[in-house]
Every structure is written in structure tokens, then in C-alpha cells.
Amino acid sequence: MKTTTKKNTEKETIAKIDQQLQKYYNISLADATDKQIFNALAHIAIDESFVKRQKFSRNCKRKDGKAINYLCMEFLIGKTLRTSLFNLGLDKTVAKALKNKGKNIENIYKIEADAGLGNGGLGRLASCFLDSLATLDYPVTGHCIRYDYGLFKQKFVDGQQTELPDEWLSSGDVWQVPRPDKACIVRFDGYVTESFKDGHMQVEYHDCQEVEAFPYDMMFSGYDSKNVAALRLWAAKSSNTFDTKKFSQGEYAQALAEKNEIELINKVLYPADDHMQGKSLRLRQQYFLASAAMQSIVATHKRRYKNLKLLPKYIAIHINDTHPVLCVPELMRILMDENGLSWDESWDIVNKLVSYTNHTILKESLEVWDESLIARTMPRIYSIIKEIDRRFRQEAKSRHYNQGVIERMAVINSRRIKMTNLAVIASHKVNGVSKLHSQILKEDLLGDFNHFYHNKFTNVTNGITHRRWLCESNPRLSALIEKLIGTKFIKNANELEKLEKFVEDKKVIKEVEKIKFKNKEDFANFLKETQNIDIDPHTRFDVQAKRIHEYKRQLLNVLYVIYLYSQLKENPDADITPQTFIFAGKAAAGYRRAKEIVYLINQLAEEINNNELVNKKLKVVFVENYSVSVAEKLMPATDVSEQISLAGQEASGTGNMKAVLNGGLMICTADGANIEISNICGEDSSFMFGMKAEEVENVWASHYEPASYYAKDPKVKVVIDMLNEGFNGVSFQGISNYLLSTSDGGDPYMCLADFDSYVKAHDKLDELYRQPNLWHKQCLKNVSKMGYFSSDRSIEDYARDIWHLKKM
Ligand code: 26V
């Protein structure tokens, strides 16, 4: 049991609560609305974590402790009061306090706006790790934008994807802590010179733009731990740099536009993770949260410790992706320029600071910015990064390395600056996000580096946090899994092995049968209540929930469900078990190909649920505004779990975890962290069909005959033809010559090439889903070899093995 809950009596809870109404709107609980108790909430939530969080960071300095900074232009962070409450230890009191005076906690949640400042795995990760560390008593201060708007709400309007935009901040914002006391200048374009004196370079900046960073404070708790994370939301400010001058000279419009431009920076997160843009404004961003993290970094080091050399002793930098990497020349500039090191030294301690995490292959989302934008943005930084270039060069070549293989490794190259290159140059360590994902970098993307540096590749499969994905979103399960193994697992995730004990116990199976019932109930009804469709729980849940990608492969799910529309048109009678597909997740605004599948799903849907022959059997829907909040309500709820990526395609994948974490067995192919998920979990865990990465690579090389699937294979070709002849009135034939095309317009990600073995594996998983004991047998078992992919692990692995930790 934990000391905050035996503290926190409900009579104390409640008299908190009322003393914080009186305060902020003197107003009793009775009278009180629920924003108000919200926001009451929020504040006790608060005070207790700033205490919390001084309180370890004395201990933290006392102890020479060292503490990992890590940067991400995306934090998912959904919700916030439910785990601050759950973390303090005060979820259960303050509910019952509530219940008590009438108040239904559950009400209270629901006025929160999620935080949105994520566009999928890459944010969800951040957050998830931020709940780790501070559980783990790791020191950690997450950096990242505070967007106005978060990542767009999506709406259907007549089956095609629309996008809202997303005013988070008017709930989100009692969370954020204002520090005027942390703000710093950022400088943009303008010129430098730069002489020397006293053997030491001056670097003079010129017409440049002076934005005011502008730091707010965010903490999350950890469980039952002493630690607090706090995650520094940066944005852009121009009251300080408002041209008085040209305001006062009647220059009105050009001295407002500066200052809207200004703002601008923080004002929306780029809705897309796939397609580098080569967009100034996001240059700008990045640039901005790098800037401002040193500078922030720097000066709390140097009050602290003076001695800018024992940086490496006190400071950790992770980068997320390569958006922060202008880190490392801003870094080198604060060492150099302002504090005098050579360059020698500021390169030494940047390398030993830095490390990166790789979270995609894709060619298209490799950043890349044109030299000319660099140069015009940020002179310093490209005079600085054009020295590293210099430098790198200079050792392949003493190194005899050819000058093919150091123009792929090069930074600038061709006119452009290829920032994958720049973050493996600079780092100690690199490493990528599942086994397979991490063993393609060595061998394939960054193949030259791994034979240019010793040592420097390594893996850190992904995880998530079990106790937002588990005990939090799932309460029923959770509730069964304390009763059988008391409540360590919630500190401890290996402890879950001690549910394979009852994997035989025939009333613990049934139990967990009738809990994914129970949420496929809750599941069915907020569906009713927020988008008015009807679904059946008894029917089986088959999801597909992530961003909508070619390679994700939606098409292939919507394929078969095509060819089992198909069979039932043909007979309704038909031995098909009655399955629900649920669809969730956004497009990007721009990417054309996902909006068609959004587009054909709504109208597939349309047709089969509206077929009272086959609406017994088969229903479609497609969940609108897929969010964190919507994953806490739908992976409970999950019976079959898509993750059917093109082998190779999909890092690691987490979506995966928290669906297998829930009860739900996938059907997948060999990609990403579904492979470690499988080995872990055992033989029948999961059913894996396609081809394997390697045999990807070779169908690539030689050659893929779409044609010849239409050809040979009947189910392709029945299934071809109702999309060519469309549905609820609308042809889909561009999607069919997709499919079958080989030329520059065609499917990369080759669905048709495993058509046939996805329709097995189906089968297959049908005939374990008709034996409901075996079935939920196996989501049990799955359920017990889960606690390896807690973010608790991964963050264990990272600490020791690359930032080099001690926990406080
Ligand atoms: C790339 C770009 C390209 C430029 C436009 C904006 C933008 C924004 C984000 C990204 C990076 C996307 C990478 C990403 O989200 N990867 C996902 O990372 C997850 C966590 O490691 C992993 O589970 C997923 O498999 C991987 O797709």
C-alpha cells in the first residue's frame, strides 16, 4: 500500500478540494461545476508533484546525480488528471470523496481535452518513457513545442476525411507552469561575422530576428516513486521584440506581421509523419525547441556545477528522430562562442552528451533540408555544420575510405543536409526501436557507419507504459490480474508471469471472457454515443487502429473484408463467424493515396451495414478522431489486433503491445516488435503470415507481378472486380489499378503478394476463436509474457546501456 494513500483520508481529500474552490472561485464542492472540480483537481495534482518533484531534485544534487534530457517534437500526451491521480496515489480516495458529495469522478475526466502534441508512435513513445523514468526515480526533463493547436480533429463528411482544428489549451492549460524565470532568445536569419581576438573567434550577429522562448512547466508523477518528470513546453513569445520603432513610425501592418510571425512558430505541430516537406516554418521549429533546450540545459548547468566540462558527469541528451539533431551545432555554438571552449573540447563533450533513436526507414521521412534554407535561417549553425562535414570528411579520408562510400556518409552532400548522417556522427550511440528494425540500420541504412564506428549501433526494443495501457484504461482486467497476483506487477511488469499459474484454471478463463465482453459493451456504447453506430459485442472485434500509411497496409485488411462481403452476397447462410472490422486512425492532410482509403472504408461501410442480409455477420465501421482517449476505450476492447505492416516496413510498432497487453491476439506479419512479441509470448500466440523482410528485399529486386495474383488467384480477382464496380454508388478502380500496377503508380507495399496468405492465417484464427476457452486461454497467456514490453524495461535498457544512469 502506498504512504499517499494511507495519508490522504477522504475527509482530507475533500477538505482539499473545497480549500482549492475557495480559492480559485469561492465557490462550495456542492455548488462547484464539474470544470471547476476539474480544475481543483488539477491543482492539488500539481502542488503535490512540484513538492515532490523539489524535494527529489535537493536529493538528485546531493547525490552528484546525472539526468537525461530528452528532446522530441512530439509528446502524445492524451489526458492528464486520471494518472496524475493514479500515480499520487489518490485515484481511489478522491472518487469515493466525490461519490460521497454526489460527484461522479468519471464526469470530471471526460471535460479534460486530450493533449495532442503527436501525430502517432513517436509522441506516444515520449510519453509513455516520461512515466517511466519518473516511476524508475530516473531525473528526466522531457523538451518539446507548445503547440497552440495539436494534431488535428478528423471528421467525416460524407465518407471523406475533414480536419478541425484542435484547441486543446483551454482545458490542457491548467497543467502548465509558466517559468519566466527560464526564458531565453532564440536568433533567426540575419547575418554573422565573425573575427578574432585573443586567439579567440567573436561571431557578431547582423539584422537578425530575436524570438523570446518562453518555457511552461508540465509534471508527471511517477508511481509510487519519489520522482517527478517535467516536460518544458516551449513557446515562441514577441512581446519583447515588438518593433516599437516601426509601430511608432506608423509602420502598423509590417511591426504586427513580424510579431505574427513570430508566433507562428509554436502555433500548430505538422500533421504528418511521413513526407519530408522541406517547409521553412518546421526548420524553424525544430531549430527553436533545439535552441532553447540548450541554452536552458547550459544555464541551469553552469549554476549548479560552474565547470561546463563536467557537463557529460551531470547531463544526458537524447534525441527522438533526427527533428532535434540542431542540437548539436547549437550546443557547439553555446560551448564555443559563448563560453570560450575550442572546438576540440565542445565536440568531445557533445559526443559524449548525445544519442539518437532511429524510428523509421522510410526514405520519404529521412529529413533532408536544402543547404540554401540552413544557411539563410541560421548562418551560425551552418557555418558550424559545415566544420563538422569538414571534419568528417577529412577522418574517412585518412581513414582510405572511397569517396563513394563517404559522400553517402557525408553531412552535406549534393547541396543538401541529410540530418540522419548529422545525428550519427554526433552521437555515442544510435539505435533503433525493435531487433529487426535495429538490424536493418546495421545493415542497411547506416550499414557504412556501422563499419565506419565501433560499437556505436545498438537496440532498445519498444515499450509502453502498463500502468496507463493496463491499469488505467482497463479496469476490469486489471482488478482480476490483482485478485490473482496481488497489486506488485503495477512496479514490477515481469511479475504478470505469475498469471500463467491459471492459464488452466477454467473460471479464471471464463472470467476473462466476460471482462472483454464487458468492454466490448462499454466499447459498443460510446460508439453509440459519440458517433451514433450500433455494434454488436457479441460479434467478434477485429481492429486496425494507427495512422493511415500504404504501408500499414490498410488495404489489405479492407481486401478481405471485401472477399468475405463477397461470400456472404453470395450466401448469406454462410459459416462466417459475425465480426465487427473497426477502423481508427488520421491521414495526413495531404497525402491523397490515405485519404482514398479513408474514403473507400466509410463507403464500404456504408454498403455492408446497411445489407440487411449480411449486417448479421459483418459490420464495418470507421471510428472518427482516433486519440489517445479513443485507444484507452478501444484496446480492451480488442478481439483480433491488425498489425500487418509490409515485413520490414514498420520500426517497431506499440499499438501492437497495447493490444496484446489488453487480452487481444494479432494477426501479423513478420515486422517490427511483432516478431519479439510472437518469440515472447510462444508458439500460437499470434498468427503471422507473408513474407519475411528478406524475401521483401528480393521480390523488390527481381520483380513484382500484381497481374498475376488478379490471374491465378480467384479471391484476388472477385474482390478486384467489387472494387472496380464500387460501393454504395461510388467506383473504386483507382485503387484497383494501384493494386495491380507495376509502374511508378502502383503499390510498393505489395498487398496482393500476401492476399492469400493473410486469408489463411484468418482462417486459421478463426478456428481458435470458435473454441472460446482455448481462445481466451491463449489472450492470458499472451497477457503473462507481456511485462518485457513495458516502457519499465525499455527505459531500464536505455539507462543502463546508453545514458548511463543511476537511479536517485
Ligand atoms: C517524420 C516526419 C517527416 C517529416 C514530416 C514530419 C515528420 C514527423 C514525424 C516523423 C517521424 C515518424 C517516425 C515514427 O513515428 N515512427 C514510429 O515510431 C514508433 C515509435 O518508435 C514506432 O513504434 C513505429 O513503428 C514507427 O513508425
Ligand code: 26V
The other form holds:
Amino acid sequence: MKTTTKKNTEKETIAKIDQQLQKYYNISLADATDKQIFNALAHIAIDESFVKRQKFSRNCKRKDGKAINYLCMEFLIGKTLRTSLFNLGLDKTVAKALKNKGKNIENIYKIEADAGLGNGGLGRLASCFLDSLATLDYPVTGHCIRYDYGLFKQKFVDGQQTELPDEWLSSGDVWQVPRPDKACIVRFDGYVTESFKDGHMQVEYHDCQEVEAFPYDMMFSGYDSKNVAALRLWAAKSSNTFDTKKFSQGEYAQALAEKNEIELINKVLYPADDHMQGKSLRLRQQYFLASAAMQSIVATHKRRYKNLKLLPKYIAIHINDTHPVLCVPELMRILMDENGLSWDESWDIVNKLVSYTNHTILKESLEVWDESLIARTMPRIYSIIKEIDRRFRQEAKSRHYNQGVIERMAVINSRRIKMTNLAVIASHKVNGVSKLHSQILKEDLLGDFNHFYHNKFTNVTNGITHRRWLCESNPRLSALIEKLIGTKFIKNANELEKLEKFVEDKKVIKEVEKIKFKNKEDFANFLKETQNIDIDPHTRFDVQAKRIHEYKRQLLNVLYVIYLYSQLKENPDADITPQTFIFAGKAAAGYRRAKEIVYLINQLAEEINNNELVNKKLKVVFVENYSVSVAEKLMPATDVSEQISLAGQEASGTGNMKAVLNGGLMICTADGANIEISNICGEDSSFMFGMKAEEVENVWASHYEPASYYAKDPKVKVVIDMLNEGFNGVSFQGISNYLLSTSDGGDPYMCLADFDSYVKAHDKLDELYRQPNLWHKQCLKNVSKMGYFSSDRSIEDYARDIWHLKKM
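How about the form predicted on its own, since we already have the form predicted together with the ligand?
Below: the lone chain, stripped of partners and molecules.
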């Protein structure tokens, strides 16, 4: 076979772009707008991916391959074009071909908005897993809701967070291929009647609301692989015809009411649930996703293999957190009501199919639903959940468990339905996402279940797609790595280990330092261009970028900034390293405390940044509307990554992995994956502080007294007094009271208890930073050890130990 030359490849690329432009716009490349070129490139990527997907699917069917179906309420995929072209091996060719025609690929990438399908680490992890599954040639389909507006677009008005609609579909719908052949009906409300005929129970639905679940498929090609992952996005549509009679008679609202009510299901991600309508909508979203996915999976299997008892041979179903756990009773419903299987046959299939990842130990995040709400909203599902609960209780009693333990493990307790308990009971494997997190699950949070079930609990430490978070996001560092060790690391992250032999090479270390500075310049320019914020790349960038939540302890970080500010106010010539503290993240719309912390950061920033006596050494920035595409610019520019949750609270974290992979160093607690990163990279790789998880338990047990820190530690007193006095003319006495209170309204994450240790860790960090050669040696060493934290390794763990998949 004749090898295609680079020149011919570029010609072919231009020809393909021209072909798409002629097809859709009847225009040539020379006359096309950037938006038209973006759409043309998207269609090229889609076409290439569909061809790969069809070939791969035929191969899987021929080899009786087993596929994973991954259910998650969010997939934080960011922008798609750059990654698609990179994974298809077209990125450099397309960029050069367009450049020769006077077009800039970077301007075309900017056309695309971040997909409004996710919020934080949960959704980003799911997206990384799709990439790794495709790259490693494991068959996969993800399932999610096609949100019209995603979470929200964050805007600061006078320092306060406000929420605006995230209208992402104007550039995002080009990737979504409608699949009307896969549509199905999901039923809500009404009531059911049961009868027996020929030994089988017949279920009839009455007065229910029928919603059409309409799927759109997005394709994600693996890197240097034959596989393409599919993400099926489900949209809610009214199954009833439009009431033209009412409309023609002027009853417009009534004619549109049902349609509007149904389409609320896919309007936004995580609607506020501090009122009954919000709770009801969230529950409908979760059942809608679970039902649509299960109906699709079963229908596809029946078409290919006929025999439903073979489902576990060909299918694995993974629940990413508890949101999709209603797939368990829904699958039971489909197997029993629609296909005539017995309870025992159905339960055996479900238990072999389903596995579950727990992502939190926070009680507020362990979903519990009001029993009456589920009974009203999905009566048949409620009756199945009741039967699961009855049978579990019966088994536990037969094994002589006492009533207190049974009540803790039961699905239904005190008129509440515990979704975590349902997920654990139904799944054949349950995993945490870091060693510490999995240990806490087994020994504490789910300890009763760990005793009840043998070998059900395991650990799979999270990972990130190093191709996106290094190769694509940090092309300068990636190019240096290619120069030093070749390109094999792109497919196999373990190859990064070879970098360790260069940590004593002064020329290489100097190059690492130059790359970091250039990346900081890029981020500074990005902030100036997009938010009109000036920051100095010569300062140290100290970054905390994550969801705004009390347990993430942005507040602890703020306290340290206030402490530095107090020192500089007292002595502007104090020997303090010039540094810029960068915050980024969104507070949930109904989360009052988190939004108060956002306001504090913005008011503190306003005062510090306008104080000419201190702002040469200290600056504070809150990056508006944090997203994947912003993170892709911020992570390569990070000097210090703040991973400062109270020990035992963070399940894993993946921002820590992104920062360290890009040559940042962590200041961190012994929590989540921080521990494993520090263990693998070495003790000098991070600056660990604060209580260990067992020490936290001891302080809680002996009663936390925050006022004692105020009385004994002058640093704490200064910071608390400054909060009371306020910043930019606004007092934050409410936060001061929260930090000092011992009541239920106080700080459960004990910022003051860790504050002194946190300050000392910053001092130690500062000491190393003042020695640039040693600092950047450690940065390169960290990068060399990060292969373990690739999501490729995580997926191999899942495939081998939980899903039992084989590469195709």
C-alpha cells in the first residue's frame, strides 16, 4: 500500500473541508466564516468517527464482545472539536492546511461553547472515562440527559454571584446525531393495577403522563485506536399531539402547558431542590434517565441476541454516584412486566449487571427521597422498591442481624428511601475512588454492608485523561516531553517515568521553568482579554479551582490571604513572595453559605487589588464562570494547587492530578487522592498539613472548640477581627460567627483547627519556591510520576476487577 505523503494529506484535508462547505453552505473555503469552517470540521470528525464506530461494532458482535453502559447525570466534556481532531490524528494536519489558506485554527476552536452537560469532578471523571474506554478499545456507551441550559453561566454583579442561562446548544448541537429509531416512552404519575394471567402478573397503567425519551448520539473517538465511544443524550418530548383546538380558541397557555411541563425535565442540570417543585423535578430527571437507558439497553440486546438471560454475558451497567440508581427497579420492571421473567430470574440478572461507584461521604450528598414522592411519581417503581426492601430485611433477619443494623441498611426507613442503600444492595461491586475513601466506606459509612456482603467492596482510584490535560492543554510541556522521551507516553502514560532521569539536567530544568512562565503569560493574557483583569506572571500563581463548597474549604484559603494582607498592611516592605491567589468555581444557586464565601472573596479582592501599598506583592482574583476550557488554560499556569479539604471529606479529587501533571506542586491535607499522589511522587512533592482523618474523628468526639484558637493564636485573632471589620466597606461578621460558633450553624470543617499548620506549610512552600532550580526539579519529578493517575489505569482496573471486559 502506497504511503500518503504529508503534502497529499493536506490536500485531501482541504478537499474534505471544501466538500463539507459546498454541501452545507454552497461556499468555498476562501469565502467561509470561522463558524462555517467549525461546522465543516465537526462534520468531518463525526463522519470519520461513525465509520470507525460501525467497524468496531461489527467486530464486537463477531467476537461476542461485552460492552459497558455508563450512567451519569453529568458528563463535563468541555469543547469537542480540538479533542476529536487530536484523537483522530487530524489536528496538526488541519491546523497547517488552514494556515496555508490564511485561516487560524485557534480562532475556529473559540467558536465552540463548553457543553452544558456537567458541573464538576463527577462529570469530568465520566468524560475522562469515555476517552480512556475508547482509546483502550473497550466497547462503551454513556447515558446522560441532553440539558438545554446545563447548570448556569456565572456572572458577578457587585461581587455577588448571579446565575444566567448557559445557552450552549448554538454550537453544541452540531455534534449530536438524532436517533428517532431509539426513542421510547417513560411513564410518570397515575396509578397501576395488577392482575394475574397464565401465572404471570399483568401490570396496567392508568392516568399516567407519557413522556417520549428522544436520544441524540455524540461520538468520541479513541486516540490511536479502532474504537469510538458513544454518549447517548436523552431529551424529553411530549408524546401527545398538540391541542390545536384549544390553541385556535385562544387557550394558548393550556395548549402548551403539558409540553412545557414535560420539557422541564431536560432544561437544566441540578435544579434547585430547596422546594418541593425542585425535588420533584430532580426525581423525574433521574427516573427519566434511568428508564430511557434501561429500555434502550434491553431493546438493543433483544434485537441482537434474543435471550435476556444472556444479558450479563454481553452487558455491564455502571452507576456513577447514586443519581441513576433508579435503573435497578426500572430494569426489574422491564424484565418482569414486559418480558415475563420471574422476580428471582430478574434480580439475578440485575445483580450480575450492575456496579456502583460511591463518590462522597457527605451525608447531605447521600440521596434520600421522601417515600410518598416516589410513590406518587412512579407507582410501579415504588412497589418494586418496597419488594426489594422487604426481601432484604427478610434475608438480614434470617442471618440474625439485630433490628438496629437492619434499619441502617434497609432501603426504606422512617418513610424515606435511601438511594445509597439501594445501590449497594443491588450491585455486585461497590467501589470508592481513592484508598482513603474506600477505607472509610468499608470501615465507617457502609461498614454494616461490608460485614453483610463478602468481597463486594473494592477501590479504584480516580484518574484523568493525560492526553487532554497534558498533550492538548499544555503543548509546550508536551513538546519538551516528546523531545526527551519520544511519543509513546501519549498512549501509555507510564512512559512518563522516563523523565526522572532528566531531573538533574540543568538545561531541561531551565526549559521547564521557561515553559511554566510562558503558560502563566498566556493565562494572564486570557484573563485580560476575557475579563479585563490584570495579573503579573512574574508572581507565584496559587490556585484553588473547584466547586465552591464549605467542605472544599475555600474559606481556609481566604483566611490565609487575609493573614498575608494584615502583614503587608502593617509593613508593606515585609519579606513576602509576590503571589497571586486565583479562585475559580461556581456555588450552587441555592447554597447561601457558598455564595457568601464568593462575595467575601470578591470584596477582599477589590480592597487588596486597589491598595497600592500591597498589590505589588499580593493580588486576589476570582475567575468568572469557571469551565473545562478555562481549566485547560489555568492548570498549565498553576504553580501551587490548593487541595485543602478537611481530612476524610474529599473522596478523591482530580484537580490535584491535573495540576501536578502540569508541573504544579500541591499544598494539601491527607485527604482523598492527595495521599496517593504524595506517596507515589515522594514526600517532597507536596506540602501536607493539618489533621489526619483519625485525628479529625478524635476532635469531633471530644467536641470542637473554635473559640480556643481565637484566644490562643494571635494569627487567628487578627484574621477574625479583620472579618468583623470587613473589606471594601462590607463587614463579614456572619462568617466570623460561623467560624467561632459551636452550634449546628458553626463550621463543621474546622478551618481554625488547621489554620496554624496551614500557615506553616505555606512557609515551607515559600522556602522551596525561592530556590527556582530546586522548585522546578520537583515539578519535573512530579510529572514523571503521574502515569499512575491516568484514567487509562483507572479503566483497566474497572475492566479487570468490576466489569470483566475484554479489549476488542
